[in-house]
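First, one chain by itself in structure tokens, the form predicted on its own.
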Amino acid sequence: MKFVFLLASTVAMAAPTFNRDIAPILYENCATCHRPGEVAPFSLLTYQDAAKRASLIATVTKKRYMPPWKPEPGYGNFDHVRALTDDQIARIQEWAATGAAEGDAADRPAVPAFPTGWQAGEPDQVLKVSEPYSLTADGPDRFRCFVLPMNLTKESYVSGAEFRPGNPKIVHHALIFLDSTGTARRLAASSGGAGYQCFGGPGFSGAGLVMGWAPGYTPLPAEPSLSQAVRPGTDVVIQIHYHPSGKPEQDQSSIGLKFSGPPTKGRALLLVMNRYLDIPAGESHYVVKGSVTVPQDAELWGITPHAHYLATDMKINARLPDDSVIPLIWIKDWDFNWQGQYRYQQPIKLPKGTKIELEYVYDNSARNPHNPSHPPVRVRFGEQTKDEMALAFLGLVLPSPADVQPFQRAVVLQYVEDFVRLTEDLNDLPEEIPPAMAMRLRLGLAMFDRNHDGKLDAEERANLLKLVQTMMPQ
């Protein structure tokens, strides 16, 4: 009997407690969102906060729904990984199952102190949304774009950017773009309110993605060697995903910019995509593939996959010239509400000729709880809620600024070749083809369309591509 009592006491003593075992996990992985004033619906800073939700915490962590970290382990070595280990999940399970004990107060770590103000240093220019945006207490999430004029009087070089949500309780995530076309200004002017409604993208072609932000994001320090040239008339466009908090709220977010001299390295954005989506209603496993070849040696520092509500699985690999494969990212349970920009711990070297391969899977059946259409409808490529996308942004570093123009020229030529090869009708040109090139393609269509039916056969396409290559800027 004495042995049984001692054994029971030992087991009880070994049971996890909040102060010793659970608080360190929550403070490191959950508190960035689950604290007062942030986007999460409740705080997890105290024992009382966590204990009354012990069963819920155990359930969502076991399913890996929380913390919201989507990439699969082993497919890309990323910075600031929020995923819990198997051991951490097991400790939470045991803590909830054994009564969610508080434990000795002396074992509890200090509540984390979160930085206030600009985390990457005081910016050179602060741009703030011109007027507060009002969000209703409930209803669907909102996607709003805000135009912030930079008011530059001469060409300048942006070397760093940091986003600050005005109201963290409702700002779910944000994407920041540059617009030198004036399109975003016109969209905002015609909307009749703060900003303009936007969903899949900011609504203008040639959008330069500057950065993405989500709660817990650590801003990068300014990098003068990779500064980005910005000409007068350029606007910053912030696309914000708002999540209602249960009461009326307002937000007036801002972004801080740092400037420097011209870059010493090249900075390029590589877009891999497939715009030829045609997903039948009811199809539960629609597979889309796409690829683009890296035209010269480069280093990959970050990746941002993107799709809408029907995507379920997305995988992106780099196939090197020797046919070896580097896994870049794999997300098995894509959720549009938890998309992110992922930075690698170390840049990945991509030699010239590396093929970036994309493979996405979509579920357009009634069984997909994220499907925005009831009953399901046929879905094609587009920026609206009920459209779909299959793309990924890859942030690359090139040896020198002089490499950027030939790099982009070669990539655009690939886009043109793919478009000409995959379609007969050249009238609906994709946005990633610059306007000047689109005009040349239409002229080429008129020149080589011998029977004037608006289409090109294989020989006519080949001749058009030869002409395009000679017309590309050197």
Given for the second form:
Amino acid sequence: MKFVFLLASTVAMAAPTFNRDIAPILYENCATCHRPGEVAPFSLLTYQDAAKRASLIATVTKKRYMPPWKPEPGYGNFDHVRALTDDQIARIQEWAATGAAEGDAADRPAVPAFPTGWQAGEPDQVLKVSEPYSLTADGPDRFRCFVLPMNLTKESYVSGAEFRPGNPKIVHHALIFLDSTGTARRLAASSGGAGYQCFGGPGFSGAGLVMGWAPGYTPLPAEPSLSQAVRPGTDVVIQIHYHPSGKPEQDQSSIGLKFSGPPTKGRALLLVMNRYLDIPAGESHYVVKGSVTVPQDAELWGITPHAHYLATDMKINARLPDDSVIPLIWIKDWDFNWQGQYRYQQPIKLPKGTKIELEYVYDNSARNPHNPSHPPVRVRFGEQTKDEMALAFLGLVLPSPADVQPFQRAVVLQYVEDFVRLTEDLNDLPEEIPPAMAMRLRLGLAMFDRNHDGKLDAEERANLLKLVQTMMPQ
Ligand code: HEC
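Having seen the form predicted on its own, can you show the form predicted together with heme C?
Let us now look at the entire complex, which starts with that chain.
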């Protein structure tokens, strides 16, 4: 008994070695990105690779900068969380502090095998960017949209999508949209070459976001009950964020699609946002709030917060009709380079009337190392690098496909209502509305200003909304 205890304590006290203690941690938590050909700048598979960076590894893991995972624990129970335990972090510290020993070769685990093919099963259709895109060795990050025609001959139902980077070394993240308007095609045709430049969005509105991708992302299996209808003429548009690797590189990414029959449940994307941010140059703590109400019972399965470089802190809560609050996500140190689509372990029930509340904080001072403007400038909502955004996509499931249209209708009406409330005073329209549009808007709104006092009172607003409602498709 005493002997066992003694043995246990000597083992516990022995300095950690790479082969016995560290390699298993790195293989499980780091190697997805830190291996040859992947996004991270160096591999961490061999003792030599890891040992020469032991103190750097100790520093970045202690600060929880690596593995990259932004959501705060306790705010949303997410799937595929990337995090080391306190114990693992302590082991790494100890290993670095005691000289980063290699240890006994017999202890060393096998290098893990990584899947090379499609991870969510063989797709029914593979769409590949038509020609390789060339990226210079250095310079700023590039944002490019590529248009991939689906060439559908009849209405079809997409039940799954998996993005595959052509060159994982330079693809930092990707967003996949559907465009049935032909706008993306026109943008690509007028830019020449493979695709067109785009930053904050794909450059067209009404785009359905199919999915997001970032290094280490585990694709979802196909879900026929939630398939999405797509019309002939629809294009897949992939927006890719490229980060130069130090060498000239090429990329030709692809997407694999799965098809099925019509859905049996409804799938809706709820956008919560605030377009009226206006951040003064130099302001270090600018708070933006936004909200949207869930118009009917729904289940939330995932969330994708989005902003550009100035955002620092992002919080989204669900306030239920009984005023209780479910924290959905909190990111305390937003990093544009590590944005993700986060999925909950269990879908969250959101009863009708739940208010989704967004609160983001921005630092537009010169002290913010991510600030793209030197010196800082006034910043408003927009798609360009130097503009900002305050939004989040919420992935919802509704009981039946028939619920989707009334749901979207109610949400659009809410947006219109919020806008009408904001433009209540015809002589004091929000400054970010361009002058020509403000002029037309003033003329249009004035038609509802029955008593000609230059403002839309509650009754006048209600009349306007009634008209909008009758104009919306049933
Ligand atoms: C999802 C991909 C991914 C995972 C998982 C990941 N890394 Fe990284 N790592 C990167 C990328 C990309 C960079 C370079 C850009 C950056 O620093 O953000 C990086 C940079 C680093 C750096 C250099 C930091 C610096 O300041 O120069 C170290 C050290 C590091 N990672 C260690 C680790 C360790 C240890 C783990 C596992 C515990 C890990 N990483 C997991 C992608 C990843």
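Computed from a predicted structure; not experimentally measured. Residue numbers count along the first chain shown, from 1. Rigid core here is just the name for the largest C-alpha set that superposes within 1.5 Å across the two forms.
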Core-referenced Cα shift (Å), E460, between these two forms: 3.3
